[in-house]
Amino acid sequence: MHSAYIIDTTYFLPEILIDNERINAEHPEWSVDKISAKTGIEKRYYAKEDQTSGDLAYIAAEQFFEKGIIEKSKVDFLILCTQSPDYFLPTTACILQDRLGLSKGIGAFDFNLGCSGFVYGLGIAKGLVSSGQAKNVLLITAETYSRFINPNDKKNKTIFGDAATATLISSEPVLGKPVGKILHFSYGTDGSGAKHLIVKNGALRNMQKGNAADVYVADEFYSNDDYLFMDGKQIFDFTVFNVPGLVNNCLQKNEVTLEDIDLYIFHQANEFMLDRVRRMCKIPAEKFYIFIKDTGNTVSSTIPIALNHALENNVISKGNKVLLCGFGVGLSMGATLLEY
C-alpha cells in the first residue's frame, strides 16, 4: 500500500463579479449589511455566458501547470467533480484529458457531488494511489451553480458563486513543502433529503423544461423545477444534526481527539451555518478556518480554495493535522485527516 499525499492546489474565479451592492441594486429590500449579516459573503463571481464548468477547469488546471511542480506528461489519472458538465456525455474529464494536452495512456473520468465532492475526490485519488494504479492524480473541481440560479431568486443569488480548483494527489511527498498525508475517511449518505437541494428538469427523469411554475415560500425562495432550489432550513438540520458525528466518527478512525487538530477546514457553506456547525462540533474558533467573503460558496471547490488560502497564508506548517469536512446536496458529507 503506497501513501498518497495532497501536493498543492490552485483555484480560479471568473471574470463576472457580483458584489452585494449589485444584488442590492436588483433586489432593494436586501440591504448590503443583510446580505452580508445572513451569509458572511460579500462577493462571488460568475462565469461568462459562454463559459462552461470545463473552461473553468481548463484555465484552474493550466495554472496549476505553471507552477512547475509536475510535467504534464507525469500525470497519470485526471478525476472532475462537477454537477454542472459540459454533456451528458462524454465525461468533460476525457475533454479535458485532449485540451490539457496529457498523455493518452492515463485514465479519466466526472463524478457527480456537490458540497462533499472535493472530500470524496481526495478518497477517490487515494484509493487510486495506494493500489499502485496511479502516481500522480490531478482532482479538479468546477461548477457553474449560477446557470441554475433563478435571476429572481435572491436567496440563492447571494449565496452561490462559480470556481474551479486542481490539486494534485502524489505517491510521492515533494521536498521542501509542506505536504497533506491523507489519513482515512468517514462517510455519509442520506438519499431522503434528495428533493431538499435539487434542479429537477432538464435530465432523463424531468427532460422537459419551461412548464413548471414559479414557487414562494416565505419570501425567501424564488425558484421553479428549471433552477435551483434549496430548501435551507432543511440542509441547515442536517448539518449541524449530523455533521458532529461524522467529524467524531472521523477523528475515532484516525485516533485522534478533537484537542489534537491543529486546523479545521469545513464546506464554506454560509458564516451563519458554519458558526453553528462549529459550536455543535464544540470546536475552538481559532482552529475553525473560514474563507468565503470573497467568493462565496463555490460548491466542491470551497474546501480547496481554502485549504490553498491557508497555506499560501502560512496558517498550516509541518507538523501540522488538518481536518476536511463537506456537506450538502444530496444529501452527503465526507471528512478526512491530514497530516502535513
Second form
Amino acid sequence: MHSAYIIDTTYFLPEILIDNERINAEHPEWSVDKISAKTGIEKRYYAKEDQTSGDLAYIAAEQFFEKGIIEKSKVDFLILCTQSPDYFLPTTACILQDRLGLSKGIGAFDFNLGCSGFVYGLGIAKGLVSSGQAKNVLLITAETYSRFINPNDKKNKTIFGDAATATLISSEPVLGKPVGKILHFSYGTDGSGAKHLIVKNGALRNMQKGNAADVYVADEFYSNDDYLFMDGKQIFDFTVFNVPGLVNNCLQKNEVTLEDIDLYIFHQANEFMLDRVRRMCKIPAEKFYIFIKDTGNTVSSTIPIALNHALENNVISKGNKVLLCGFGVGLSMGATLLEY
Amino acid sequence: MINIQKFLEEFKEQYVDNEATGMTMESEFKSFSSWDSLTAISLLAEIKYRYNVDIEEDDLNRCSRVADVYHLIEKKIAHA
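Moving on from the form predicted alone, kindly provide the form predicted together with its partner chain as a structure.
Time for the whole complex; same chain goes first.
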C-alpha cells in the first residue's frame, strides 16, 4: 500500500461581499452585533450572478497551479465535491478537465456531499493513491449555496457563503515542504435526518420550481421548498450528540489519545455550535482552530480554508498531528488524522 | 432531584460574554440580550445531554423564569 499526502491547498472567495451591515440593512430588526456575537461571522462572499460552482472551482484550481508545485500534465485524477453543480449532467469535473487543460488520460467525477465532503474527498483520494490507481489527485470543493438561500431567510443568510478550494493529494511528499500524511478515517451517516437540511424542489423527486410559497412561523421566515431549509435544532443535536463519538472512534483507529492531537480542525459551521461541540469532545480551546469570521460557513470548503490558514500562520509544524472532522447535510460526518 | 446550583451554572453557560453571571432561579431567562433561538437550541441539547430529557422548543417558549425550566425537567423525569 502506498501512502497518501496532502501536499498543499488554495482557496478562492468570490467578489460579492455580504457583511453584517448589509444583512442588518435588509433585516433592520436584527443588530450587527447580535449576528456576529453568536455566529462568529462578519463577512461572507457570494458568487456573481453568472458565476457557477464550476467557475469558482476553475479559479481555485488555476490558483493552485500558479503556485508551481505541480504541472498540469502530472495530475492523473480530478474529484469535485459540490451540491450546486453546473448541470444535472454531465458531471462538472469532466468540464473542468477540459477547461483546466488537464490530460485526457485522467479520471474525473463529482460527488455530492456538503459539510462532510472534504473529509470524504480525502478518503476517496487516499483510496485512489494507496491502491495505485492514481499518483496525483486534485480534490476540489466548490459551492454556491447563495443560490439556494431565500431572500427572506435571514438565519441562513448570516451563516453561509460561497467558496472553492483546491487540494493536491499525492503518493510522494514534496521535499522541504510540510505535507500531511493521511492516516485512518471514521465515517458516519444518518439518512433519517435528510429532511432536516434540504433543498426539496428542482430535482427529480419534486421537479416543479417557482410555485412554492414562503412559510412563516411566529412572524419569522421558516421555509420555502424551492430554497434551502435547515432545522437548526436537529442539526445542532446531530452534531453535539454524534461528533464526540466519531472523534473518539477516529482517535482509536489511529491509536492516539485526545491529548496526542496538536490541532483540531472541524467544519466551521458557526462559532457558537463549534464551542458547544468542542466542550462535548473535551478539546481545549487552544487546540481548536476557528476560522470563520471573514468567510462564513462555506460548506465543504471550510476545512481546507482553515487548514490553509493554519499552515500559512505556522500553527502546524513538522511532527504535528491534526484531526479533521466534517459534519452536516445528509446527515453525514467523517473524520481523519493528518501527520505533518 | 436535580442539583439547583449545578443546573443554574449550566444555564448560565449558554449565554455569551458571561452576560448571565447574576442569573438566579427567578430570572426571566429570555430577557438577557444574547438570548435567541440558538441559545434555546443549545440549552435544550444541554438538558438532553445532562438529564436525558427531551423538551420541545414550544414548551421552553412557554417558560419565563429559570425555575420554570427546572420544574419542567423535574416533571419530565418523574413521568419518564
